[in-house]
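Encoded as structure tokens, the following chain is the form predicted alone, with no partner shown.
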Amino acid sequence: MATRVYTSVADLDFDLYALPRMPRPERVLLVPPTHFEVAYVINPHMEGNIGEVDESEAAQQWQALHEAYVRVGIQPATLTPEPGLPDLVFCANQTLPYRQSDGTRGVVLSHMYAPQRRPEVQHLTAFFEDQGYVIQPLPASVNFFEGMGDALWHPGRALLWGGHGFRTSFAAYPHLSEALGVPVIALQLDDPDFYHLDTCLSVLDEHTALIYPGAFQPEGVRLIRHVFSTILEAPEDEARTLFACNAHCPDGTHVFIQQGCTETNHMLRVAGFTPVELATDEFLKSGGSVFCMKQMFW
């Protein structure tokens, strides 16, 4: 399969609706925050928060997220937390699950940027091996790749959105395009507060995206606007301090989002979505919210 990585609107040579259908994943993996803490600083949100996590509050917030998935008909699977791996709770980052047109399920393993997080990958690998997934390591030529922190499937289509600039190397995307047989739209991230793509882009459904435009170079915003027919722009305060764009829409209707995103929630309702406000304040101290705290799979 030829490599197809797109970095500008002028390069786009495909029709979104002609791409193969890809069903939404219907299962979710969560990792209880038993060992969650801010123990080091690897992003700007962690600054000043070492030792500041309220463990009891974090456990309650995680349980509320678990229950929210159950209420929308998704029974979470859970992975056993590991001592010494406080960020394992952010289980979107260590892998990229995929499903091919013949039904084959596989997972690409991450090359984590921060040394503190690299041991997390083996625990996600073991989980997906038990689920019968084909395991795909990355070649050594790809320095860094952080799974679904930076690589987001377009809902319903075999198209990958790929962020790069802080935690993922651009070199990951030609490999993923060829290995998975899908086009990739690569978006360079510019603001260290938005160090993963999932902090500034939430793909809500096939037609709708929630974004914070200030996190991207201008061409990245043009690419998003070209492909999605409806764009919701989160205000800077809600995007930067409340991680509004780290929301997750598991079913095309409900949007799990950090509580307090008043303007964003209004836009979601007008667009026909149902916001489900959740407290993730303890996890925001480590630079993560709803989307970071789960991994969807088939």
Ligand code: ARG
Given for the second form:
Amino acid sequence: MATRVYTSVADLDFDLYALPRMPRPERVLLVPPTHFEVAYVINPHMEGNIGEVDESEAAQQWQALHEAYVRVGIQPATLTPEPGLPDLVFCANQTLPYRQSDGTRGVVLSHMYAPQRRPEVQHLTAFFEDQGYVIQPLPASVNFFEGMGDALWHPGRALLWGGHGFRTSFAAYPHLSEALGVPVIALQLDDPDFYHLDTCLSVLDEHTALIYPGAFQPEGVRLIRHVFSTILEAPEDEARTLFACNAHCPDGTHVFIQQGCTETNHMLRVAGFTPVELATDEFLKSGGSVFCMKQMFW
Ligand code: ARG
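Any chance you could show the form predicted in complex with arginine (ARG) after that form predicted alone?
Entire complex below, previous chain first.
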């Protein structure tokens, strides 16, 4: 299939609403934080936090997240946590699940940037094998790819948004475009605090995105503005310290978001969404919040 990777507005040659539909995934996977801790530093948020995670707080915060999914009608699947893999709890990063128009479900496996996280991938692979997914390893030519930390499906459409620069190599996107037969809009990330695309872009529904513009190059912001008709801009403090853009909208209505994002929540309400505030403070110490703590699948 043809490779379609877009890096500027001038290149865009498709109409979003003419792209094939891809149903939103309706299932969610979570990994209990039994072995979660900050044991090494691989992003700026982890600095100074080694050994600082409060285990019982983390367990309660995770439980509340689990309950929040149940309350919106999603009963999460869980994966057995593994000793020695403290970041396995961030189960958005090891894979990119996809669904093809003929109903085939598959999963692309990540090449994690940090050696400490590489052994996580096999645990997610086993889960998706059990679910009957086609397993797609990456070619060796793609150095790094961190799954749904950097690659986000446009809600309802077969279009991929791809972040690169810190954890994912640009080379991932020509490969994914060809292998999955989908267009990819590639966005270079510019600020180490926003090292994954899911820290600065939350795709809420087909028309609406929540972003922190300062994390992108100007052309990236133009691309996002061109495709989404409504853009909510999180203020810097809420985006940088509270991970406002790591929110997750599982159903087009509710937006799970770290507690205290006052201005962002106001914008969400005005745009017709219902913010569901959750405390993820223990996970913020590791550079992750709601969006990274789950994987959606079909
Ligand atoms: N400590 C983890 C890491 O640095 C956090 C991952 C957060 N995930 C995310 N999708 N932003 O890899």
